[in-house]
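The form predicted on its own is given below as one chain in structure tokens.
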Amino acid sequence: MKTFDDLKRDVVDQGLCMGCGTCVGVCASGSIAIDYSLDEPEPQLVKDCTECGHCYEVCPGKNAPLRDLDKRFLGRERDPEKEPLGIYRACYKGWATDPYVRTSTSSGGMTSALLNYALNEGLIDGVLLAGWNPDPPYWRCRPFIATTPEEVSMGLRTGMMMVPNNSLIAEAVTRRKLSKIAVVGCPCHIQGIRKLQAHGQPKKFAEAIEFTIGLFCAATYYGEGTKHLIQEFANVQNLDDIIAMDYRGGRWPGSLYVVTKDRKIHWAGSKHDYTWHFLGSASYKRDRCLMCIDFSSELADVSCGDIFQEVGHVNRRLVATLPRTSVGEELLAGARAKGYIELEPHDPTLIPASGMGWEAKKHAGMYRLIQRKRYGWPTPEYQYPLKVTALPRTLTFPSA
């Protein structure tokens, strides 16, 4: 039986660790904790292992078995020349019906509406989310559990940096009682969550966990990244004055701003420029984020992101919605007949020519990754055949 000696062995000090907190949140004996002594998240032993050998197990890091996944949870394997979304049922663009949720939200309010139906419903209890730390220093991320509505207007718009949302799987479950969980992430996240439904181990958290939605993701980007943008583009250099702070406040598609304890509001750029010229030009990008292959939450009951070109819509807050499984077809189904959301068709061709984040996962990571395993660094091992294939359309790269 493989121990955290195992795992931090074969996964932490290979460089392979996403930060996702699976490990983190299958330990129900909490010998595991996530550890921030070098401002990112990294699971660390705090007290004697158990040797159950979840963690390992559960780890997405040093292996996400694409093609197992897909036959176990969306019925068959995919065709990844053919099929560059994934395996989807549906293609859509919506947004929440109600209208401070879609103005508050990163784009159309569609995560948060779901969840709101999902809550309201009885159909969870509560949801894993990133939010903002409640504690100094307040511009970092944090996870939290969300049991309300009104806790989930409380979650990210965006989070440029890796939250371990997954961390918290038995603080919900053992801890707060919560016997239908959400749970909201990155590509990583949702792979580590269908690692632990497929070992189904151990049974109650695994059991718990009624649906996922997964966000679109070109990559999460160390802190220090952020730190800079904060001290030399908004100009705040003591980064304890900092009260609040919001990755995509204002006009959609939204700019990093920061508040400071004499209430100030400091400007540090627009989306497009601190993703596409700073953070995003793969100057702080995590290096396992390098090697990622899925931006596109591939394993989602429900997957969700921006939608930067004209579609035809006045509103721009809108969100490209992929159902994969029927659990995600019935929440959209649900949510739509309750007045939570609106649906139209999209088209899917769209979602890979929209900028930076399909081309930097498939196309960059791809290539990045045939590259690493020819030299023998370590790498992930995700299945499916590794090649980059150029797709017949237009790249647009959107500054607004």
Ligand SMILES: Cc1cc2nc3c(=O)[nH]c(=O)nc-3n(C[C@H](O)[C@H](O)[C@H](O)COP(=O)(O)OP(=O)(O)OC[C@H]3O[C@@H](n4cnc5c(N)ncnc54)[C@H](O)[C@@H]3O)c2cc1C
Given for the second form:
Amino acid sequence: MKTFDDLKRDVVDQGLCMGCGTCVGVCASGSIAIDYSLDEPEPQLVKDCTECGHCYEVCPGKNAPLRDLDKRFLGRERDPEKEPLGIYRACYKGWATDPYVRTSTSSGGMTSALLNYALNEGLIDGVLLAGWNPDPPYWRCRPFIATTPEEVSMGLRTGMMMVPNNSLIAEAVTRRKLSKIAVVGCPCHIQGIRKLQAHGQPKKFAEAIEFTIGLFCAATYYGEGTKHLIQEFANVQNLDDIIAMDYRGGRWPGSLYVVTKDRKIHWAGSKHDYTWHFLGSASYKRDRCLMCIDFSSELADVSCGDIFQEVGHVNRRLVATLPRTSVGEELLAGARAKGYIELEPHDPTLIPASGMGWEAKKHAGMYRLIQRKRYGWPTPEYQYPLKVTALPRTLTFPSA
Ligand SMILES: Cc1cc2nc3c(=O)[nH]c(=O)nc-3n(C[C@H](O)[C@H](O)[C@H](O)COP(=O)(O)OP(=O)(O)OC[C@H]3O[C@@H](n4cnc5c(N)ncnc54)[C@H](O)[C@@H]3O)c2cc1C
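Now that you have shown the form predicted on its own, what about the form predicted in complex with the named molecule?
In what comes next, the whole complex appears, and the chain from above leads the way.
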């Protein structure tokens, strides 16, 4: 059996750990914990390893076998050249019908509305989410467990940091005794959950997962990038002065701002624009994210992302929504029937040109992997052949 030492040697010390937290989440003995004292969240051994091997088996850092996982969870292999978004059953633009949920969330509240529906209907007892640090420093993100719609609304909108949501699986199932949970996360979180379900152990944890909502993801960013934006663009030097923060404040798609103890709001970049993203954070993409080739959370039950093109709606709060499994389809149908969400057909060929994320993963990331392999540097294995395929498309950005 592999031990945490093997995981540390083969994944963490090779720079292949994403910080998704799955290793912590499956450790029934509580031997692994996330070390938040470091600049970036990282798993560490906090007591004796029981050598069960689960942490190694479920880790997507070194090995995310997309082909096997496609076959197992989505019913077939994809054609990597013809299916740039992975396998999905439908493509919608959707939104939360509750105006508060629609406007207080990242893109249009699809994710939160689906969770609210699932919690209210008893489909799940809880969900693993990302939120703000409950203790100082308040500008850092942490995972948390929500069991009510009120708690879902306490999650952050889009946290441009790595948040180890999966690290709370054991906490949710064992300590909080939640037997039906959902997980929200970036592609790496979803890969970790699928690996757990495929591994099937610890059984109680694997069987507790009812569904996953995967976010489109260009990358997560080093906390250092956020620090840079706060100090150099929002002009707040003392990070201890911060009492609240938002990466997507103001009008969609939103900007980063912090609130200081004197109740003043400090914007990084001009209000209502997205410049902070390009100004600062793009330079701070986490190295492991640069090696990821999954943009649209290709293994999730439902994938959600922004829509940056003009699509004939005055209200820009719309969510590109891709159900990929029967579980995802039923979730959408149920939430729609109960009035939580609205859906309209969306042209999937628009998605690769929506923002820069698809490009970052499917072309730049793919090419980077090819290069790294050439030099024998550590890389994750994805099973599908690595190939950069031209995809003619038009880049557009909506007027505010
Ligand atoms: C790091 C990151 C990068 C992204 N990049 C892109 C992109 O390039 N292109 C694109 O179209 N969309 C991207 N998205 C997705 C987009 O920001 C929205 O999350 C998505 O459109 C869903 O919107 P919503 O209104 O349905 O979500 P909401 O209802 O606001 O719910 C969002 C959920 O995401 C969870 N969450 C927030 N941050 C994190 C995090 N860091 N890790 C795990 N969970 C988190 C929250 O807990 C919340 O439950 C990204 C999201 C993240 C977190």
